[in-house]
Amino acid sequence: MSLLDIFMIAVRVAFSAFIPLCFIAVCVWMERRGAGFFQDRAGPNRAAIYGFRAAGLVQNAADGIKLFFKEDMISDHIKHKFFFVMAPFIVFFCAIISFAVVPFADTLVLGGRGYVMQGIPMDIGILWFLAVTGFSVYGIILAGWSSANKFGLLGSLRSAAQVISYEIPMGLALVSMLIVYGTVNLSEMAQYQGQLLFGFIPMWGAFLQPVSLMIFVIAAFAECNRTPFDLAEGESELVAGFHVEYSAMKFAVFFMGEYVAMFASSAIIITLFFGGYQIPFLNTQALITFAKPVAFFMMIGLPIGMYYFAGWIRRNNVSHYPRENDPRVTEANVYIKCFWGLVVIIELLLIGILICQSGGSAAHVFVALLQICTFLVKVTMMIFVYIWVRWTLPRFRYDQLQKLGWQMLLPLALLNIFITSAVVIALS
């Protein structure tokens, strides 16, 4: 095994492990700022380090430090302490490894060898995701049962019933997608979506299977226990449900597991229905062929975009009342200088792409980086949809949740399979 092989394995594993962890802070920040926006309030904007608020991100650090140093309480009435401690780690671990099979860029060719850009390259792709996400419910059940608390137990039972109810429509929605794609390999699914339908419509799953998209997204909300399917936590009924007895870092692990699961499910939705890492109208081969023109247009567009972004930062970093030597203006100037420095670095890299040989290793690496950025932007947009729904829709009643899953989504998913099969057979 060459040094390049070892390096690529390390890059893939590091991306699959650390990007979801980094997105915990991003998701918490988006949740709070999104809640502030939808509720017409400021959101987190007070916690600061030497006057730097980082648009509210410093609040995440403050909360993390608080939870880390908080006293870890385990009540005397809890008899099964081993299961009580293990439960949050099962939930968190399952959320992390569910993302490991998601491709974040097309196969990278270096030195005549191809490197699949997944944490764990495997052919069973989507089946791995279903298996791991289904297993995560054991952590929730163990948490409620081992807590020896009736509210925790009710929350865990609700979660188990919810997962059973919504994994079936989710699996059936995937059957329709598998009929279209003809594979369970997520990399092949993403590559398939790089084509064009009728020569001008991207062949994304959202266009080919809109009904499957609707069913899968609803089921994903239920799998992640996100509003309006957060009955397992139900503060107004179960005082936080299955994690009511947890405190300090064990509660934080549950909290982080929820956001990692949200990131992983967003990545799966993007990969199945929105082209994954694919840039609309520019598949991998087209990007490699036109790498230099793309780099040239990026060189022109980045400074223009940064100019308007800097103006937006200045307008939104001013105190609401007149202040001499306004610290927010100073803070904004520092951020703008940092962003301009980043733009200069990217411009130098783009100049390197223009100098290098067309279609060479530099072009392949450039295309892979573009696709990774595209993938992360799409995932961020899907995460915003999760947040949007949470602060827009009220929680369902338990009977409404079960009725939606069994009486509406399940028959609709079965009907969609029959129609999809008929259309595919007729066209083939």
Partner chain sequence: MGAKVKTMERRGSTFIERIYLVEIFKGMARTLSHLLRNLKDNSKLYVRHYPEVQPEIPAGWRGRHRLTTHDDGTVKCVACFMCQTNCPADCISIEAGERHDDKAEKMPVSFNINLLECIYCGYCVEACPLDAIRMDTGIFSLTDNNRQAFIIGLDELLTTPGAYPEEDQKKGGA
Given for the second form:
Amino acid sequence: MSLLDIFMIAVRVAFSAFIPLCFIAVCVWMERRGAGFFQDRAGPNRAAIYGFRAAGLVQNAADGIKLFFKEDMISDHIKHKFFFVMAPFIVFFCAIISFAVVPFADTLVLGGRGYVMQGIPMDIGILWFLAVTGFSVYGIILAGWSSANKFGLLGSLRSAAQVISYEIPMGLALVSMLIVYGTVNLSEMAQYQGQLLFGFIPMWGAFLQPVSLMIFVIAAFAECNRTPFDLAEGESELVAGFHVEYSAMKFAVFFMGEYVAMFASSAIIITLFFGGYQIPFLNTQALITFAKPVAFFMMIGLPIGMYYFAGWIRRNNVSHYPRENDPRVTEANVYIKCFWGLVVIIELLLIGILICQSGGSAAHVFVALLQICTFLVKVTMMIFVYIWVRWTLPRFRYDQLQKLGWQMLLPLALLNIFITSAVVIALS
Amino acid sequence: MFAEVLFIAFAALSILGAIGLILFRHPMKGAMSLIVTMISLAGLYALLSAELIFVLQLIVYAGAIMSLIIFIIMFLNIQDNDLPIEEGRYLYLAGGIAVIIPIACFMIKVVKSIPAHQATIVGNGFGGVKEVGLVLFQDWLLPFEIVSLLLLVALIGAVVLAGKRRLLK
Amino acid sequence: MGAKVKTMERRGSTFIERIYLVEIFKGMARTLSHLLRNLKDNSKLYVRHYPEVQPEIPAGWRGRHRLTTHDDGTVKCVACFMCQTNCPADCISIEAGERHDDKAEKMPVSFNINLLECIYCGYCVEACPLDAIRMDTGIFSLTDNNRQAFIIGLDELLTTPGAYPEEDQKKGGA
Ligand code: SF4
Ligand code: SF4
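Target state, the form predicted in complex with its partner chain; input state, the form predicted alone:
What follows is the entire complex, opening with the chain shown before.
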């Protein structure tokens, strides 16, 4: 094993462990500010360090510190303390390792050796995801049950029944995807989606299997216990559902687990249906050949984009009431300078790409980075959809939820499998 | 070397889980230990590079079946004082062990008499999804279908039996 | 029949609406349009930048209490206990004493209102025969670190000025 090998392993493991954690902050921030803007209010924007609010991101830090230093209570009526403490960690851990099989860039070829960009390179890919998300039910069941609390028990009953029954349409929707792709390996699926359909549409799962996409997304929402399927928490009926008895850091772990699960399932949806790390119309091979033109266009595009972004910051980061020497204007100026600095750094890197020899390892690394960025942008967009749906739709009633799962999605998924296999056989 | 350490760890965990299943009084604890056993068994399959069985063990046994069992235990919400008092359970345990020891000795002997082979990985892609699928649906198609028919019969039988009881009421 | 009857159109029975998906997308488009509008220009948010921008409190609004005075600055209250008797929250406690300045026979020696118990119903104001207690200070936000600070006494009640001119009071102040 050379030094490079060890480095690449460290990179990919670190990526798949830390990116979900970093995205907790992004998700929470997007959720709160997004919720605010959807509802024509501002969302948390006051917490500041020396007047710098970072668009409300500082609030996350404040909340984190608060939860960390809160009293961690386990009330006396809880008999099974071990399970009680273990439950949030099961949920969190399952959520993190379910992301481990998602490829975030195409195989990186350096010095004649390929490096898979996946936390755990595994052939079984999507099956691993199914297995691990199934485990998070244990956390929910144990939490509700060991709380010895009516609301907790009811919440975890609902949640467990929901997760178990939506796993079936999810699995069936997957089966038709597997028929199309002919593999369970997520990397191969992403590579498959780099092709073009009829020569002009990217061959994404979403275009090949729209029904499957619908079913999978609905089931994924249900698996994450997010609105419109958040009956497990149902504040108005169940107080907080399975985590009523949890406080401080244990609650925070549940909370973070929920967001990591959201991130992981967005990543899976992206990989299955929206081409994973693939940039539409530019597959890995094309990108490596055209590394220089791509870099050149990015060099032109970045400052232009940044110019408009700076204008947007300047317009919106002001106090909307008469105030002399508005500190928010200086704040905005600092942000803009930081972003310009970032742009300059990226430009320098791009110049580096331009003067390097084409098709070399610099181009390969550049392409990998580009694909990682694409992947993260796509995942962020999917997370945004989650948030968007949450702040648009009301909650289902429980019988409606089960009816939807068993009477609509299940037959639809089965029908989809039959049609898909018929078409695939007819075409081959 | 690494694989050996893993093997020992998984083997120990699976045996510990099994012991826990027997010794714990509370059904939830028993079920959780059974999950430990199931997952370590999956680990053992993975060490044999039988990928498909590894995930199936995780999805079906450790995932679906155990979550149903735990779901039921939670549903019944059994408290410690609902459990029957088991007198002399250690006596029964000792009796059970006494019965099993000769059989176990016999089994160990049988295993030892199997001609020793160097453990090697069988064939290319052994245990992968594709290979198992090919074998299952080409060589063993008829037995596979018969088994699935049997399961279907069992399923319908269960539904019928459950329905009958409701009618009688 | 004077009442106007408005018949609401019943929704949700057509096939498209029963599929539910189309309606979901419509709803999502609606919320997205709000998000985009606010992202483009966040001065359009329907928010007041409290505490920098204070809300406008109309004269009829029931704020913290005060006791009114005669023109010469002496307390109007005659300690008749009407307000205390009427208070549904039982949060006024008055101690009466003798008064020697010919304005009345009695006056409050102490007049305590527990603002944590008060439900701001305004019955005390209605009950007062002398217009001696009013809730027109315009103070709506009360914060402190200990409970004792919320029991306000005679001094505080007398020194807080009313926030509105007398004409507004006539039109219907608290
Ligand atoms: S406003 Fe109502 S509750 Fe408050 S002191 Fe007056 S009568 Fe009592
Ligand atoms: S405030 Fe009015 S009602 Fe209350 S004691 Fe004084 S005079 Fe009587």
